[in-house]
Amino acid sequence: MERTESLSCSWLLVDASKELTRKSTLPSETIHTLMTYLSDSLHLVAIRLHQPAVRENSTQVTYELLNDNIPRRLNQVITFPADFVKSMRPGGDRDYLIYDSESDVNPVQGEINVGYVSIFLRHVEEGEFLGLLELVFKDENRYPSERDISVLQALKELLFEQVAVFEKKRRGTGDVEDDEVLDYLSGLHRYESFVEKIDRIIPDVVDENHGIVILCTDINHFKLVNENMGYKKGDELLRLSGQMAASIENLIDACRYYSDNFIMAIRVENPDDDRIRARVEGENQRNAASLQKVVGDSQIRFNSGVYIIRNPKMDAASAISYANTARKQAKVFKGVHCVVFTEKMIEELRRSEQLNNELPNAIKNRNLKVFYQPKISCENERLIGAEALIRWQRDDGSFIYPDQFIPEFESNGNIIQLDYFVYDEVFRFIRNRLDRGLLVVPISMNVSRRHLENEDILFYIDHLFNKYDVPAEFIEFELTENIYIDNIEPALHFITRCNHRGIKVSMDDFGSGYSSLNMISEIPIDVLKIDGVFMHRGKTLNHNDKVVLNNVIRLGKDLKMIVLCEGVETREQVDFLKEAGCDIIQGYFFGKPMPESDFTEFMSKDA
């Protein structure tokens, strides 16, 4: 590709050195200062530092600065094609790569910088690959010429030098001042130094009359602030939240764990669960009211989990894990925004650990089973499709039901391998029926929010299409309403790529949470699945239910969507939905989720 005018950026190195000398920064601040200076001077959309990840051909974004509303990738693992990695590794033929996403072959899975020009500069020392500096430009006339790359390489070396210094000191292999372990965004300590400090102080503080409250807090739907108001507003919210955390009475220390997750350690006398819960709830409400002024119409709410250290032999990491478990409970319970960890939750943690340990063998031994729930056409009450659902059957024949393991696997990422197992089974099932000339109907499969953290799912889907040669018309993916709310940009990207492949995408559980009519009008989904909550588990539909259902069905039809209603259990409900114009029905009235053998028999009735 022909490159346009140069930046003539040879002055950057001298000026950057002057800037750092003037500010006399510590290593952690130096990294941020250099990135900010480069970003401002070169008018960058984004600048990222990648360091090697455990996954093959992958890096993790460890530092990031954004100046435009593009997807945030901090802490995410980015996977590159093998040929790209080979060219950038020691001995490879490239020290840098310039990529124009409008015309060049995409070097990064998921097209992380769609619509922009990017430069990837590799960092190698003594034959070892240590990472990449990624510079993202909005205007292709602004990026450097070949002549300028040497200057950027020098600045890249300076950045990675500071990263090495900071990492060395943070790991305790050098002298470190207290200020050097601060998170520059929130002003709080980093997680590692926080844990070390709490471990040191527990034996000195905790006795029969004194305890330490470990408080884990996040900002509910923080991603909506980033998506709707931009990352600069989100960063302002994090800075203010850090200030609030640092001002808590009797605070021992605080840190920002990641993103909008904060951890605080508070000294308390004669700790009482109810009193502490009430205190946290009160402070959360006051802080939320203060932050509301920053974000305007966006609703601010905190979710908090508490663990009280009463044993001087307790370690900080375990206490944090318990408090974080309670925080996750607070996100689930409606109307409850602070949960204190109990002994019952310890049993739940042990059960979760057992499930995680059993999962690999469950997959290997095929204890995981794919069940199919029929979807029925309203027009003629014949089979028109099915939804694939997972069941876990132990060796003794008993079942572990989805609500007992899916939330846990969602939280720790194991849901990905669980979903991949389901996808493979569904593709295999369809291919087998095609080969035998039997009736085949579209099968829908669920997509976890975890899949949207990277683009591996799209490559796995392509792999399955190549492996089984299944027509795209038989495949559908379902994303729940809340996934769209919390992950709008990656969800849109996933939908677009599915559309290009001819795969249908549905919005599941519509009406169960935080529906946004404006969002519905902008998302190119094919199927709108109305949540079964309106069916009231088989009870007679009341007037209000009918009004809501009529209007939601009309909305979907006006937007040219296929409308499906879940949870249908009675003939009255079926007749009403037919009259209202619903397209597809799913529920116990026509069939419960059933194993493959039973679903095969069910299909034979419609053959």
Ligand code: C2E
The other form holds:
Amino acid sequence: MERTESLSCSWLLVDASKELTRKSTLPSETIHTLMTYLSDSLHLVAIRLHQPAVRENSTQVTYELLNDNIPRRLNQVITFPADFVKSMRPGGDRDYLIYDSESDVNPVQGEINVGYVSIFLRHVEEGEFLGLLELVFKDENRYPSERDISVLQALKELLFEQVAVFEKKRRGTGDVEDDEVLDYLSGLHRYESFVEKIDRIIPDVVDENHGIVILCTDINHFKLVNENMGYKKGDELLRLSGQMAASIENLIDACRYYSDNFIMAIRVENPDDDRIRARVEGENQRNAASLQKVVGDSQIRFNSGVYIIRNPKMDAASAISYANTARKQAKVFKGVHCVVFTEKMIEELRRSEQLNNELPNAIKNRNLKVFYQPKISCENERLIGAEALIRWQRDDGSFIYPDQFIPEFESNGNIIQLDYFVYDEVFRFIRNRLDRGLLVVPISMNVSRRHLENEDILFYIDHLFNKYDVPAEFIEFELTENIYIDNIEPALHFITRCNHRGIKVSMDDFGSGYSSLNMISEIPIDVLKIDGVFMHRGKTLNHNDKVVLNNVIRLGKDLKMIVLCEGVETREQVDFLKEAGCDIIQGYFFGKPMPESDFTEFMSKDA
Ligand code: C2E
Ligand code: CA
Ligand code: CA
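Shown: the form predicted on its own; wanted: the form predicted in complex with this ligand:
What follows is the entire complex, opening with the chain shown before.
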């Protein structure tokens, strides 16, 4: 095959050295930066750093970056053919080798990767073999020239220089600047050493006039940012967030807990909840604004939870878990970016714990009630279906609403039991009406994300179809928009199975979160449920709302979906939606969620 020489990579060296001088942070981070840089610029399939291994004819891969851009520190030992090693040893005949899968056997991958070219660059210092840099690229009929090789050699020198610095640090002083203690990507402490340090410091810092703020922060829908903007941008975001965390005033220490979760410990004088919340909110907004520039038009938002250590006997792990509880609350409340943990939350935690314990009894004693909210056809304003929504009735007759227990049940898995109860009730209700020859409309049921962790739900649904013998046309499931983001594969599996059975599936809460438009075109859903937030609790729709709604409805229609609008509270909204081409309306205007008996009555009026 004809090959064009040259990867044209001479400019790489200049840029890489610039990159190096710009950020002279941790050696491990520099190694990562350089490798990412090479990988991106040369469109590499893989880049690996090999270091000498004890075993004969072997090297140890210590760093690897595949084209998913996730750095891995490995200790994988690779054994090469003896002649390969011999030729690469000092005194061997060459200091680099090119393996072309078309004509050679790659010593690392074997023969499998046809269409790949690997370059091995040897690193030798003072007659000692110190390692190899392996670059794997997809052969697009380009081939490195001698000149390219000399550039790559120079880059390899830079890399191994950093490796030497890093190794020296590690072996030598036992400095805290060690990869064992430091997070590779952000340069911050790892969780364990962070907790250790804070535990040591609490009794010294905390007294009547001084506290420690434990601040847990994450990036809202980081996963989606990662997917939409690419892992490189995602990494950059994390690195910058790490830098921001490290530069907070009066910081004691910061760590990256996992993924996009950062924890900071800050010294404060006379801690005051409101003042601290305001400060965190302000800082989050400023930081988000400056990160915005990195990711372009994707919306960045931080969620923070705060716990203030006021007691010198407090331990760091508990403080972190309280701050984390508060952070989760910040995620739930729309528009709230920081929540300070309060005694009241301990009360709430206790209450939800109590509800958890009571759940089995509540099911047995029928304290859980399924309510039905009508869905109305835009065409003739007649009943066309309903959504099943759970309510918990206290002994005194009052109701506990789902927002008070569903989030907790989702996190501890109780939601599965609860949903199964709802599904059973709905099937029973439909069967009962069928038996009595009464009007039956399709009922939709909510599916928690927890169901997608295994296939139980599919078996349970089969079981209900067998038990009640209800036609599939009366059954519909709702999956919220966010489920698809986090669990696309299992969600697709679930939907496909429903499709086969003739059960409709809807995308719930569309537009409330970070809908990815390319996502909705790829998922075979039947119904697009536009979130109630667009209706602003019955307020008059302004021009912008109308533009957005018109377009979202058109999008759904173009994708051949049934479009439903939720949260509709006024006649004016109904008329607008009809005009815009919406198919179905659900909302207080036509009916609130109501007990089974009331819904039965509602249906009899419609029949
Ligand atoms: P959702 O699935 O988005 O349900 C719609 C929510 O909007 C319901 O709140 C409903 O009462 C409320 N709503 C309906 N029409 C209007 C309106 O015109 N104006 C306003 N302001 N609100 C309206 P609800 O019943 O409190 O449920 C809240 C959430 O809890 C549900 O949101 C759903 O995500 C979850 N949920 C409820 N029941 C279940 C269940 O059985 N299983 C699961 N997994 N989740 C459930
Ligand atoms: Ca729903
Ligand atoms: Ca909804």
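What you see is a predicted model, and the numbers here were worked out from it, not measured in a lab. C-alpha atoms forming the largest set that superposes within 1.5 Å between two forms make up the rigid core. Numbering follows the first chain given and starts at 1.
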Query raised in the report: Can a Cα shift of no less than 2 Å be assigned to Asp40 between the two forms, given superposition on the rigid core?
Result: yes
Requested in this report: Superpose on the rigid core, then tell me if the C-alpha of Ser241 is displaced by 2 angstroms or more between the two forms.
Outcome: yes
